[in-house]
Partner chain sequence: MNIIEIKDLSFSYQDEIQALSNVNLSVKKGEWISILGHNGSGKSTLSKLIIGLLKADSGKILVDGVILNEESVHDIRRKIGIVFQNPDNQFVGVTVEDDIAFGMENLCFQQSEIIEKIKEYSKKVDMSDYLKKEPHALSGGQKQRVAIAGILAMKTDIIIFDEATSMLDPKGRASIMEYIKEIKKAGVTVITITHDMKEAVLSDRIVILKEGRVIACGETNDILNDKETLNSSNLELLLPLKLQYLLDEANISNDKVKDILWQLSLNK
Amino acid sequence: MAIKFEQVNFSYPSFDGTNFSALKDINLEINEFGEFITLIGETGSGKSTLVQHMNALVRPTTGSVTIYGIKIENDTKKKGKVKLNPLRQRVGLVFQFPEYQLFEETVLKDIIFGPKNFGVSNEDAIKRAKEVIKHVGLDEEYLKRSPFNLSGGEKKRVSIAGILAMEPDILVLDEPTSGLDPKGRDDLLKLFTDIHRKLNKTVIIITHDMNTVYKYASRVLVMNDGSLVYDGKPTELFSTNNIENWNLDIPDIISITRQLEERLNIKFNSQPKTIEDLFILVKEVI
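Isolated chain model, in the form predicted on its own, this chain only:
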């Protein structure tokens, strides 16, 4: 097991002087390989706080998070016995806003910063940069450019490349497609799918897009008011009545399918994931 949450609670001081509970009694296990996970929930439900625990950016108020055999508790850093950087190398976190990660004068320097910080030689770090820039759909010419002169989509790709260059086992992305046009969103989702399949990495994506959840995820985690209220398959999630209680939307393909079933007075024998799948089902009944 790569990551294990055990009765994790996390709170922080709020403006009125009380403590705000961001996470409540979280029990969760994440596998190292083979999972494409989406993490969803309303704004303020605890999603970002949860993933920040996955590479020890924050520590639980109570409970523990075990990351690749290293147990992280509230007083872990004070004990001085646990080095957290190696954990952050294995669990790579890409922030929602790439500007939080881009600060060097060239794309190359930004990408090699992480590997060099973890002891990789300059030569090997540059070699990794040339490889990962291609993984994210950009050519080597981008390595010479300033990250601050790139488009929003290009900045996101460079920030992802910088994390991939550290060769993490798990890639965590906080709303990576926000602010992108449909093509940019689809291109990035294809990239994450390729990383998952070709590089054999577990990918965890925070998103508000239920179409992404339904089409790509093998597993869905739902946060609601600081609690983990669902952990399972997307097909089962959207067949429950709880999605209204959790203020989640229905994926477009499910909505279209239900309308067709109602108008045609039929019941399809399976739930399509794409329009192409739906066309096939319609042909079978007409």
Contents of the next structure:
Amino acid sequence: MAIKFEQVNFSYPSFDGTNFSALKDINLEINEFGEFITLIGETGSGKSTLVQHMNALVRPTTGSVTIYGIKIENDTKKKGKVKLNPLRQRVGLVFQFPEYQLFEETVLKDIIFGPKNFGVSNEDAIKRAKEVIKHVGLDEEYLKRSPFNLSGGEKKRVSIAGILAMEPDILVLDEPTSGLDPKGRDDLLKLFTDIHRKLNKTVIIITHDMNTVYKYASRVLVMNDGSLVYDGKPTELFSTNNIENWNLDIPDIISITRQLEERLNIKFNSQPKTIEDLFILVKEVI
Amino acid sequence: MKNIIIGQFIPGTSFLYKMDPRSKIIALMLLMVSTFILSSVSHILIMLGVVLVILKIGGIPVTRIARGLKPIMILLLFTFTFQIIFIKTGNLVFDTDLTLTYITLPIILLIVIFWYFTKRYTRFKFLYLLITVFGILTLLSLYNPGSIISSSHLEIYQDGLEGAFFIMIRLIIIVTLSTILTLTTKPTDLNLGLEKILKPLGIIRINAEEIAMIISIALRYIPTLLDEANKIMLAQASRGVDFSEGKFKDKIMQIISLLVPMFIISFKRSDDLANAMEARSFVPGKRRTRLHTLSWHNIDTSVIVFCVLVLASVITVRIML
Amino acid sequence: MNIIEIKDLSFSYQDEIQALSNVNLSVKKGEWISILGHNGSGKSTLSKLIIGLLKADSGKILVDGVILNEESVHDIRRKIGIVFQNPDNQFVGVTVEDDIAFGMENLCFQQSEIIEKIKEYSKKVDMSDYLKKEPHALSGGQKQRVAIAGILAMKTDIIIFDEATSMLDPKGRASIMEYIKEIKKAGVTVITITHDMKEAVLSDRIVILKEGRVIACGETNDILNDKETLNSSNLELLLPLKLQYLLDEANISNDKVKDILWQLSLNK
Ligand SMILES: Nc1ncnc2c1ncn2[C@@H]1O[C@H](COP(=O)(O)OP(=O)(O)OP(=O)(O)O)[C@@H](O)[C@H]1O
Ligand SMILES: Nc1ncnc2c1ncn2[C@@H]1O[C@H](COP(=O)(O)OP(=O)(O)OP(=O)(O)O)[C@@H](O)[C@H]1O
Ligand SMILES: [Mg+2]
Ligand SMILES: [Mg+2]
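Just the form predicted on its own so far, so send over the form predicted in complex with its partner chain.
Now the complete complex, all chains and molecules, led by this one.
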């Protein structure tokens, strides 16, 4: 067990005393190996807040989060002595807004910031930087640029590169594909899948794109109004009728299949997962 | 991080909340001027009394104010010490030799070490520090066996003591007054009030609206900048900087590595913000309507009258005595 | 009549990064066009040039028949509202309500009208419960909603959305699209910058940028089918069309299926 949430509640303190409860009684277990998890839910449901607990950037108001055996509670820091650094190397978190994550003068410096802090030598860090910048679909030219003078999508890519360079055991990404062009999105999702498959690591992705959920995830978590309302397989999620209540949607492939069935007045014998599967089914009926 | 935001607005219902921001700002200025005119300890104590009564009627917890005073504690302490040590007029009230010996030195070191390791367990850190310092001073003055390392003379004069006390109270009053203003006035209202009060400056070609806009943006951005610092800290923390651990030197380095991006990001931010404002048709100095408008009530008139009376009597006292 | 006319526009950042080269584009009054293109293709740069936040190296822009220059820029901005890509950097007000009011205040709306509009538009973007909240206490999607409300409330003739829905949940996104359809009917000219083909098909015309150049511009129906162009500019084919291509390749033709797939790709 890599990360375990037990009865976690979290409130944002507010100056007027009326604290805003953003997480309510969360219980959750995340394995170290081989999970590809997507976290979805309506705007403001607490997704970003939840993932910030995963590398101890925030501490639960009540309850506890155990990360690689280290228990984080509300008063953990005050008691001192808990080293959080090792956790942060093992659980890498990419923020929702890349602007919050970029702070160095050049893209290169920004990418090597993490590795160097975790004791990687300068040359090795630079070598890693040159590698990851390609992985996120930018060429080496970009290493010299200032991260503040990039387009929205480019910033996003650089912020992802900065975390990839740390080579964490668990990769947590807060809306990594928003603002990316379709090819960039597919390439990155492929990259995360490779990390998940080949290196057998766990990847957690927040997204609003149901196609990503359906195509890539082995497990899906749904947040609604601060509570974790679903934890299971994507296929099952999309066959329940809670989708509407949670402000979600069904993946394109499912809606197209349903539309075809309805308009052609037929019934396919299985729910295709990709367009190629659907093609085979359609080929059979016509 | 959030507790640095001194004097953030807290909602309430007392008369302070019913007042127009303009009258609050004017009243604040009147009282501040009065405080500066006063010149004796007994008078300034009366003034402090008045301020405490305002707090009481206004329903503002003193603890809130105390929290606001925290950041200027160091300043207070500094002026206090300075006054006591350097003013040598009036009656001598206290006089002692401070002697450091080979026996007291290790004792003091022990006390400091003890203080250093126990300070985290108390909630009243500042008080604890004061007690420790006072303890060391007492030790130096009363206990001096063994051979002497160095020795000095501490004299406290009445004027020094009174001066120190006076300045401290004055500072406390000023800070309290301005904290009352920001605690009970929403930033938007404050901005609008300032704008209206600064309006007459237009005659000497200063654009009140622009100044007010600058102030309001500053107000809007103080929490954001703190938030920004917080975010960069989080970003750096998640990439391996540990802000809670490390030696003093590391801490300094960490702060520097925080300040540099803060500067860059602030510039970038102000650029983006200017763009966003211009894109929404903001033209400096041009007429605009307002969502919030102000209205003057009887309570405002009464408070202003009261403050004018305070100022008048203060001036009278000053001239008479 | 063309409400926006862009002629031979070029722009570079710090004289070294050529963000736009010789862009020509015209937008008709009341039209909805989508601008697509890979990351860094110059979409946001183009939108900043249109409202005069950046100054072109060469070429010219006409809005409603008026050439954009230093004198006309303020008048032109009163006609255009823009929702920027990053919702965080465009929050001007101290609270949500102040932020929505900001643009209206600059356009000198009456106070009573401002109050009414705040109510109306915060409700439209589902943020009425958050009016007194400060920007840093909002989630990503919530910030985006406020940004949209602030611009919609200004009721400008032209509205540019720069990836304004990228962080919204599916339902929020759909409701903004519905709303765009509505304002378009009322005669507003809309420009949406997006990476989402499903959003783009709703517009009348599509413009594709690649490395700072317009490589395609045409009726939505035509562009949708232009596989080569889409591919070369990091875009995607819609799923129903992909299926159609697979069928074509396998030489299977069925008019009924073809028709249905076409309808589906147009979101009908
Ligand atoms: N700093 C803060 N102070 C107070 N409330 C906050 C703060 N940050 C977030 N919130 C509130 O907590 C709730 C959850 O926020 P969170 O950012 O986790 O949402 P989210 O699920 O990531 O949403 P989105 O999809 O829009 O990014 C929101 O309703 C938001 O208003
Ligand atoms: N402030 C800046 N300084 C220098 N170069 C910049 C700046 N902003 C953008 N660029 C560069 O200009 C080009 C166009 O950027 P722009 O932001 O217009 O792209 P975009 O099409 O909006 O991309 P995205 O889909 O990622 O938002 C990019 O190559 C980018 O790196
Ligand atoms: Mg979020
Ligand atoms: Mg852009």
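For clarity, every value in this text was computed on a predicted model and none was experimentally measured. Residue numbers count along the first chain shown, from 1. The term rigid core refers to the most C-alpha atoms you can superpose between the two forms while keeping them within 1.5 Å.
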query: Large Cα move at Lys144 between the two forms, threshold 2 Å, rigid core; finding: yes
query: Core superposition between the two forms, C-alpha change of Ile160 at least 2 Å; finding: yes
query: Val120: Cα shift of 2 Å or greater between the two forms (core-aligned); finding: yes
query: C-alpha positional change at Thr106 between the two forms - rigid core reference, Å; finding: 4.1
